[in-house]
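The chain that follows stands alone, in the form predicted alone, written as structure tokens.
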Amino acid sequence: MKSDIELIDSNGKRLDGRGPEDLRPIKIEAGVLHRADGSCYLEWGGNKVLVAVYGPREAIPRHSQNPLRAIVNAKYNMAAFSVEDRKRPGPDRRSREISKVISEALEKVILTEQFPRAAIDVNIEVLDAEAGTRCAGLTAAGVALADAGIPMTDIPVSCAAGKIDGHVVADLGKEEDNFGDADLPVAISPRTDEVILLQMDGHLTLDEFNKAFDLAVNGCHVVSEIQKKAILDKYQSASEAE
């Protein structure tokens, strides 16, 4: 679906006045569920994204159990208000799928062969959503199992990229999501570059492609600064407190 609107002029500025490589903004804050292992709330843009992490566990039912490694249980939840026309609640086919894509992705910087016969699970619940929300809720779900103390190689970040009216961009807003020519969501173990995530909508050239990998990846690498800083506030703040 077209759409008359401009999403980027002639001097590359953007309907939210961006540049081509900028980002929304962003505001991490981790540890903010007293209940949970390890929780994180993040705003990404318009998204607003709470995530609750559990475990290691005993996994249940038993014969869900894996003898050599955890098993990741993401789940990826859009709550019924969290869109303009109210969703129905409970999972449907998007959200399954995203929820699988998570789950394996995590699975990637998770150590898991450490705690046989158990189960991780990570809750991810978008209660405001814009665009990029698995992006958001990847890059939270990586706060939040560090929050909990999970052993990983790395925090995993995500961040997306796309084209609009031909030009390749970082970072899709809500008209760019809906009216632009493509995205391509992609997470990495930031240390190390390795995409432990890639998917694409739309159509992009060879060119094009790699120039939106590579802002997307970028994008990451700023992303997880801000994933960085919020874990050192939980725990500087919570020193400061004893």
Given for the second form:
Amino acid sequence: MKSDIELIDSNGKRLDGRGPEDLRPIKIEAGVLHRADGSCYLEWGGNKVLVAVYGPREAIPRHSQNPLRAIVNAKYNMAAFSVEDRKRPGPDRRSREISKVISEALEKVILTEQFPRAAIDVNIEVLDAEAGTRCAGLTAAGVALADAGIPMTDIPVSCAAGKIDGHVVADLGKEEDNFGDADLPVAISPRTDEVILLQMDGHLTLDEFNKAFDLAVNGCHVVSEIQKKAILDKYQSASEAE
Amino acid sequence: MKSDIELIDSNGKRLDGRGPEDLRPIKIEAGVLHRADGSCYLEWGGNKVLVAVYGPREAIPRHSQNPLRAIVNAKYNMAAFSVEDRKRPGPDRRSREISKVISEALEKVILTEQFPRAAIDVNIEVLDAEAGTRCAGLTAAGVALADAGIPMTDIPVSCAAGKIDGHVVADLGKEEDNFGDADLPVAISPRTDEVILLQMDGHLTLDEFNKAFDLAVNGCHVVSEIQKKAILDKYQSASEAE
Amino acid sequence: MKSDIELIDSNGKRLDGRGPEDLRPIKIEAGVLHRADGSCYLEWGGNKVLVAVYGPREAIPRHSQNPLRAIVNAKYNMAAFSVEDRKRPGPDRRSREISKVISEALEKVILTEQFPRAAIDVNIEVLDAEAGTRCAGLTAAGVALADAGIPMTDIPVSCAAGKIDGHVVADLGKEEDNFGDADLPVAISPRTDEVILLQMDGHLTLDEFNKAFDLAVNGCHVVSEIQKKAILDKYQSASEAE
Amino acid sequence: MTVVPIIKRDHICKLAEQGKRVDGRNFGEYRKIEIETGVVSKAEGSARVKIGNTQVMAGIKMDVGEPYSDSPDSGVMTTAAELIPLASPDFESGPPRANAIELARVVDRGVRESEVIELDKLCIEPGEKVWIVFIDLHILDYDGNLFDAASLAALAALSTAKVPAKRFELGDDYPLPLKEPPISCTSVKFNNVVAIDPSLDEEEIADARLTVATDTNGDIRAMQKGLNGSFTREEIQKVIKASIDNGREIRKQLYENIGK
Amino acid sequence: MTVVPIIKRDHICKLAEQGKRVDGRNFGEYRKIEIETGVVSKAEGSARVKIGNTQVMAGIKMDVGEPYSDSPDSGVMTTAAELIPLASPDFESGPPRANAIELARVVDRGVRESEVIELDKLCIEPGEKVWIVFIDLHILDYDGNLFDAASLAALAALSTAKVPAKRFELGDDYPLPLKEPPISCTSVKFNNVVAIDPSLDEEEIADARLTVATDTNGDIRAMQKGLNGSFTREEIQKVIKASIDNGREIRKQLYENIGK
Amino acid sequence: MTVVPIIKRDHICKLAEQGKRVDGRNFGEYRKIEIETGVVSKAEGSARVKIGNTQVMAGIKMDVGEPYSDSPDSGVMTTAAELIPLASPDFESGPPRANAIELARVVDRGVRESEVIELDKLCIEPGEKVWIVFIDLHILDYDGNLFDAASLAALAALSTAKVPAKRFELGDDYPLPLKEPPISCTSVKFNNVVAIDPSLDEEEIADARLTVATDTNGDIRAMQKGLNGSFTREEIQKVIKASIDNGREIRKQLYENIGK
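For comparison with the form predicted alone, produce the structure of the form predicted together with the partner chain.
After this comes the whole thing, all chains and molecules, with the earlier chain placed first.
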């Protein structure tokens, strides 16, 4: 969908004043819930996401168990009040697809073979939504998994890049997502830069793709530092409390 | 909802001529179905209710079993043709809530610990509905459970009271329910007066509540006698048949 | 529903030129799918039907197993694009009834007692629909079962007869089905003429019924020859390939 | 899946070889039929039918709605059957299973295809507003032969139904316009005998079932074969004959009951 | 079905006999309550309420739609609760179960029957267009007493909600018109003591639960008994009294929070 | 959950180390593709596509309906995929699972985001009546690489579809207005090799999957990564290159087939 809005001005400044490579403000807090084995609250621009991890625990029903490894069930859910027009409660096709690609991405970093027949449930709740919720959800899931002490090869992290008014930029905001030319969400294992989630909608030349891909990966590394700080803060406050 | 109807006149007479403490006519018959382990047909004012009890029998699926006691599954269902505007078949939120509170009330009197891993199914079918169906259903369930020979500490019984035009009265009828000020369904174990179901909607002062509560409990005792007579009639006709 | 269309002319010719006892053109091919244990593609007039058989294999879930014999699950499904007005995907009441009567008909000829606790799944997919899909589906199922090597007492076969403009005719076409007086689908075990499926809608005198029944059974025998040829062709091409 | 005890089967079959049925009936004889109408005050029409211990309630509700686009001048009818868990230890609550769907569809076709309800007289405003007739069947006690009990209950409820015109401010109530209904009779086959109006015991061991609906002329208006057995041509003839005979008797009882 | 460990039950009961609760509270005392409003930018109104570790979020969304035919001049309200698996290891995703339905219905009745939302002021065009108010409850962390936390979150969210008239080109936004709300207080009974604001541990061993909503006059506006135990007349009186007392305190905190 | 036999995995991996695939293809080579259009008379457009043994049917149906309120001048499109149990012993009937939903959404986005259907030309009356295009995918035989087969079947069916204007009394039928479609090519990674057009055996042992849709200019129009493995930057480049090359060939075959 095209519009008359100019998404990026002649100085390369975007609607909210960001430069092409800048991310929206991010705030991450680990260990915010009492019942969950691990949890994370994340704000990323206008997005607010809460993640709770339960497990590893016996997978139910039994026929869903994998005798060789744990299964990872990410459930991405949008609160009815998280979007402009109220969303009917319950999973729709979009949320079920996102749950699937996030589950697959997380399985890559979790040492699932340590927990045969188990399930690791990662409940991702979008409370306020404003472009990029799947990146926000996966990023928060990484922190919540770490908070739950789930053994992982790395803390997974996600960031998108895209194209607006012909320019390749990082981390699309709301209008940029609605009226831009392409969106490229990427998730990586930051220690190796292996790509664990990758989707693209829109129109990119091969050159633009490469540029956008690099911006997204760079964005992942920026976010990764914020993740690590959140986990550290949690451990420090926990040990101070002792 | 308010209306211009005068629900109670200056002589304390209600629309159908009843005094404040009078119940609508009640007719109870036990053992009316062939297949069920126990059954009851009950008419209460314009309500017609049929209850069938099955069990105790093995609870299915197995993961629903309680190793220490029987589970009680009351299912309250309204026939599509039982109300003015046809009701879509199948359970709705209202009927599922009523099923839950009736199940909990019945569990209090049934000696569930005698039947670990078992289920006792109490199917309550409202064939004609006219205010007070949950009281009618629970009362009929009590008789059907007795008819099925399920061991109980007491035969549970239910009756409502409420407020109409500022007066506290027993057993609200149709217009009284629609245009009244408050409705207070109560179920008790009549030997001890212990309250096993209690709900209230509307507006009652503390004094009005106490008055309404006592009217409902008195009503329960009146209905309890009719229950006992129905069970006796069944046993007598059964032994005569031998 | 009546119409002004004359379904049969004074010479006994029907809309598509057929005589009263003539069937529409039929084409049957066995073994058309790679994954299925047995399969069949059938064209019958404007109908196009694909059937895949899987099994015998362990019936799942376990509580659906019959310890004495295999269960036969025919699933009749119409593709969304197989009818004039797009059909919502998934089973509706009509397709579930047809699945039931076809399953029962097939159970009569399959030696189910040879495979206790097993399931034999017969997936019938209507790709293009034009009157008589249940007969087409059952007939294709017979061939697919034979192709799968399922032991049977006979290859079941089906054909309908009916009444149009007061005349009894075989194998109703589209307009004949819409505007005719009666439809009588029949399936038989052709070696014994035992009737394994029989339904009738419309209005037939006893004499008309007898006539229609005989036409349908004759039609079954005609189709049965085409079935046998299709199975033979498959075996021959298979043995030539060796 | 219940395996019917071999002993019961053997017993019923042995009796059948001696020309007898478990409950002493002839093979062509129905159990006692009771028809009671007007049993639900909220319904436009209602009936409770007993065939032996089997008990079915039918209620008719009507509403005003839109016609189907391909029949703008006709009312609409719809039939639903609930095999509520009240009626049998084997019925479960939940969405209707294949048995309930087949039952509802057979009753529906019996009414619809024979045009029992004169739907063309149920048009209020062509293309805009028509009467919708809901037939709801509740199985109360299941001891075999649901098809006949449900069909008969539907017909009895329809026969006493009033169009609730007043409630919708469309003039005075009037009887639902109906044509002569066909009567459904069901037989089963077991051990090579054919028996009409099967009890539950007989249904459970039956190989095949055949329902035939016939009208006042003895014409056939609907048929439905069920179960995983077969019928010969001769057996079908026999079933049709018994259906015509019993249908006549049942129609008489229905007419007496509804005062016709 | 989880069997609550006997040891935990014994421990809680033994403490109760000594007049103590597991977390040191009095039997008539609530855990710390925190109310935060305006937490979701996309919602017309929102609130996060904590009672101890229990945490519930409520969001209000509004839309324009048709009124019910029997109240053409009134807005419409609807309440949904999701026991999302985030909040407890025992909550499963899928369609709402009996517990979620009871929760939503109790919160809904608390708002509806007391006419907290002035629905008659939410009519845009009589019989044609009215405001629809959606109350959505998300349970975030479950440590007992969901009814009170959810009710309070709904009230706090409603109290700060704006009618989004501008988005629908119906003039300027304005506060959702509300009356004084009743406050819900829940008590449970175990080992013959009655304790208000049960923690999860207490709920799991409780015999019976009673929720009482009271208004500023101390009048009763709604009650709901739950669980498979019973109350005596005296216990009910005691619960009502505690509900009136605590309701007064909680209302004060709500008003302070929403600047009223 | 099936555990793929270790033996099969070892065999495929060993071959891969020798630079070979099970069926003798090169890693950058497709199986034989067959496209047949106009196979369903009732559909507005239809196609059956085979890639090796994998077989998918797509049918296009059109109807007249209301536009979305945020695009009143545009037609509407919707895509559904049924993994009907016909196609594989592992597919179950019932509501669509995650795999079917992902498949439908990937095909849908491939058509929608590239604006293959010129929806702005499918407006009949702005804000009131537009054409609705239903793309229904039926998987008939599943031997790997459903994404490419389904996408290609959808495109072939669309390419031969006629707008059924006559049936709706809106003038003469005319070809569905379309732009040049992007072609989807899928590769998988196993044992650190990247192979295009995976067979079922290869899919079952694959670590990661990547679908890339490219247009006539070699630009990227959609991507979807799947499975629980990862790709390096270099592998992604390789996959894109192979997708551009093969996409060009497949487009040529599609155009020949639809006579363009």
